[in-house]
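Just one chain is shown here, as structure tokens, and it is the form predicted on its own.
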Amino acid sequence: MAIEDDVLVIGGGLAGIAAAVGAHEQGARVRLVSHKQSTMRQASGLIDLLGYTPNGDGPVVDPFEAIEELPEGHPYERAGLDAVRAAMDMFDDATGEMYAGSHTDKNALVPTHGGAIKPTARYPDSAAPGIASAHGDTLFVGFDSMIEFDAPVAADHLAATGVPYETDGATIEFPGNLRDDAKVTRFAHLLDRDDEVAVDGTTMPVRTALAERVKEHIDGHDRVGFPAVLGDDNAAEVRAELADKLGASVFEVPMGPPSLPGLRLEDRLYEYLHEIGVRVSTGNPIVDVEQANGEIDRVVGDHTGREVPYKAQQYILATGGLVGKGIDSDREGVYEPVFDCHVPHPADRYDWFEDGAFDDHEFARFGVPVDTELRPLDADNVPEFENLRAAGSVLGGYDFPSEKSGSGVSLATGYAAGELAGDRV
């Protein structure tokens, strides 16, 4: 017997979560099924709405204004501006004080671990004191056991962008010697618990020891930026204590994978799904689809070798793009592996990409085309299935890495797809 719900969301990333919330808010009984871990934990935790236009102009000051000018077929154009605003409101409600940026339509400029500045619409509260558009002499502090963040280089790069304040960097040894176990979560848990660490023949709490080492470099700086490892369960407490001991604002610099801000966001959003009553099944791929009369009748999940059918009135595909394997390719072509939806692409594989690594590659826009109800379209622009919608990076028609629009598109199209599906139940 099939597991029955009103709306079944396939995919557990940002788009899938937004879709589940959108459908739930329409009164639907919702289940989310996912196979692999979400790519959120590999992401910076920043919510980029639109940082650059498809033509490369930017950074965009007001992403909401710029979205209205996007061409037909772009996922934001398909979902509509009202859906973008509604999705951001939902995100703000779900994350509460964890995230900042909702006070304005304009992008903030957040320094990255490489010293670039990234236009973004929402950013973790832990990064807020460090946004580049706010003034204050800034000291970046890195740890010699964490080679992915070179604080002096990041400071030099930020200075080269022309920010109107001093930027400096210092690399120190993290108290307690974590050279043999320099994992992001190891730093965070030490600081969470304020464990005693050995320093110069004695022991002291790690937060105190860290502050003492940074004080040697503070030299009047107004704010101090650390790689994003400042606690997990007690992150706000860790930052507050370090700020008090240093006499300066303390902020986290978003990092690449594995990303503690990404993990925190994933934890919070799944907690939110639990709070509102969305059912979640993880670790189970969808391996078969049954259809009838132009609609999806049911899908079959693989539960460690046992086939389990799921049946719903409406389905939402949110399995990710090329990175998440929601879109896949082989020597024969490009395809969407769950429902075999149409994915437009040049027949000649050599037309998929250009010669230069940073050129305008065709493959960056590979994905499923949709109508304004976010239903996947076949090669004749006819909806593939009446009760299937698609959301997030499985969609085609945009280049999210160059636009800096991935998170925003996932939220907006996911939430809109969820609302539409929930409304049809």
Contents of the next structure:
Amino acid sequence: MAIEDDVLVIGGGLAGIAAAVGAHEQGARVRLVSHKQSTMRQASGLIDLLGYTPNGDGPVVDPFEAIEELPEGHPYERAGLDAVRAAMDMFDDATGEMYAGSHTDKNALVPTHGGAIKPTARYPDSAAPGIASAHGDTLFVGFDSMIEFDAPVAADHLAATGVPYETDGATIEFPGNLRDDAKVTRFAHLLDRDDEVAVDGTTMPVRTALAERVKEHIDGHDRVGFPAVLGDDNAAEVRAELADKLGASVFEVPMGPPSLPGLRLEDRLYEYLHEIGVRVSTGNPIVDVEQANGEIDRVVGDHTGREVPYKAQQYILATGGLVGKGIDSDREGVYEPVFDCHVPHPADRYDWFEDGAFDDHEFARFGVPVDTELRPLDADNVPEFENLRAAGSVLGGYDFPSEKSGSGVSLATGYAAGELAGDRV
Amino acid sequence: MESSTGVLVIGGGSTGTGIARDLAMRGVDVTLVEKGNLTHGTTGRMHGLLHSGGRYAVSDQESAKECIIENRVLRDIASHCVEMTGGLFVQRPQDSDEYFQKKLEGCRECDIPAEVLSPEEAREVEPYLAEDIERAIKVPDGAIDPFRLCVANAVSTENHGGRIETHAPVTDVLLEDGEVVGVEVTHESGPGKRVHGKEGQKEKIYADHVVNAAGAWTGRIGDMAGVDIEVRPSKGVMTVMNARQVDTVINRCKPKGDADIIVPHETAAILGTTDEEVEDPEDYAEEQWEVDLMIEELKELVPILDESRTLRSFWGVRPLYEPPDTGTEDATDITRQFFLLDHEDRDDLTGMTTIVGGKFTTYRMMAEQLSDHVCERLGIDAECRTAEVPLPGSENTEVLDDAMDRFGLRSPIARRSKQRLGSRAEEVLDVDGPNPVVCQCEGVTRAELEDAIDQSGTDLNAVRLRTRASMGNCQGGFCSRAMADLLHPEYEEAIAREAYDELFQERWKGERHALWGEQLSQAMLNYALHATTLNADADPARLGQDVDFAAFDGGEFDSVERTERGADAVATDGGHDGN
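Okay, that was the form predicted on its own. Show me the form predicted in complex with the partner chain next.
Entire complex below, previous chain first.
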């Protein structure tokens, strides 16, 4: 006996979640299975749609306009502009007040934790007061035990991008004796609970102590940016209290992994799946696939050594790209490990990359090609399976780091694949 | 700009720094100039094998004897750079018994301790050896960190009053009346301690004697002096594995061949090598077949290498010397001995001596002989002391075990830091405030990086070589930017940014040769973190691009604020501060 659903989504990142929502909205009974932690904790938590065109023009002001110009084969072209808009609406509904940016089609420019600016379409409310394309003298504050964010460097770098306002940076000691290599969640939980900490021979709540230390540097700045550790469960409250005490708006600068904004988004979206009634199984890889008449009949998951079959009418592959191991490789070639879908790639491994770190690498575009119904295509451009669709980073034909299009493609192709699959059952 | 010195040494590799230290310890006023950072040439691009001499015990017993003598000396004077792993010469079924016997006898003739191990005994030492090996010879091979060794030699030189000048390529050899009287260097690259003169400034350094220890580049220096030195550069690949599949140096017990050695090194294992003559020591092909050959051949000895994660590959160029009229056709037949070319005797050109060829393990002996020669030429009567006096960092490592707790260093980071720093640990790690780990892969703390920056300035590759930061699994993906941040505020942000770019690109260069499986996944993650999260590839500050900030989303309430503040408050032309 297999576990039976209408639509089975394989992969638990942004694309898989969007696919599950899309299929669910078509009235299908949906299950999402995922193996490892998604790569969302490695992402900044920003939702980039398109910041630069494939030929490098940008930063793009209106990503929707630019998406219309994309060449055939790009995942956005495959899904279509309507799907992009629908997916963003879905995202805005699902995240509610947690994300900003939906009031305009334009990209915002946000400061990165290195101090560069980056175009993005949606940003966490925690980052909203800090966007670089909004006016306001900005103070960055970093902690001396945290190497991920050097506030004075970031402030000087932001100034070098030409922002039309003042930027400054200060490094302070975080109140309370955190060990040198404390994890970001440790900072967040201290602030969430507003624990008492020892400071200069007395004790006081950590938010108060932190505000006291920042006050010395505030010097009339309109807004104060911290590394993204300002609370987890009570993040909005932490920011509000700090803002009140400092008399300035308070925001977080998105950082690299492990990323609290990424984790918060993941939590929110899984909560949303739960609210709408999508079934979720995590921690189990798909290890076998059974097919019949050119269709996937069922797949087999490995539950710590026990094989569990899953059966559905429609399947969606959203296992990620090279980073998430949805696309894998060895010295001989590049492959898609679950369904063994065709992954075009040059035969010579030395044609996979270019000489400079940021050159136009072929490997960045590795992934499965799809038709306009998002079905993976074999080497002869024939759908691999009638009832299989693919979404997100497992798709080929686009370079998300250079385009800054990763989360947008995942949402748009995921949602579109979900709708198409849901519509077929 | 002009200066003068007693002896001017060209080349900051093991030979050059060894010579500089030797002469400085004899009281000679010495200046060393190096075109890149220390170890820029061959020394920084070797496997880090401390030879027992076993490798040469059949083919070249003279070299073998020198190796075992120097092996013992370096264990003594450079203990913080050496790991005595031991080595095995492993015989496979197709390798001849006759050669095995010759190797064993050769070792004994050269005073190299050698012991025959049965296959079971060999696998007890190294469990991942192939099932079908016949037997092995155990010898005292070891691993040595060439970077730390060169730095220690340079520091010792400075401690004895010498001058070390990196990033100062020789742009001319100064000749007066048919005599070499010094060199001209051009100080190049970024600001900071990398440059003692002004950037781009030429400096004439006059010297009583010039020593050409430029390795693969000795011929170029010879050209500037008008003498012919026939160096035949030969490239070899080394492939870095992400873990130590073996803890012992593994050699294949057969006559010379490609891909026949594995050297465990810190957290990694290094596979080597090939031997291919090249035209230009700075510009040669780095080819896929060479990388594949390492894995294909060496998996015969250690099968798990086939599935192991490769981090990167790098190539080194051997400065093989061809004495005139030898006419060796095959570069692999050129001798590995070193030669001391006194240009007065050889070319009727006084004032310069070239040292070329040789092996890393015997660098100190080479330095001693060269220094003896130079001292004789200059009429200096002083004894060589480099075989007895420990290098900085190796004087007294025992006291450190107790001292580590005081610096709040956590194991295994404490152990690693102590190994890297040797007897300097206390002075380096004694800092106020927190000392977080910056490079997680290699366990390198901020204090160590700041110490290395004090030594080498804004050149993060020099910092990397001193600390191993950015040399682990992620190849700088997680730490390169944080390393650069440490340059600020001493250096301005734009310099930190350039230093980060340079390091990130350097890490990429070697990683390109390991792009499949885990490391391709890592490369994509690094690319995503740096291009997506940091937007380093399209950063307007880097590109010198003007951005029209007002054209972008100004936030939900920004339109109101803009109206209230009036048009003046916002830069509409994308210019800096609206000007």
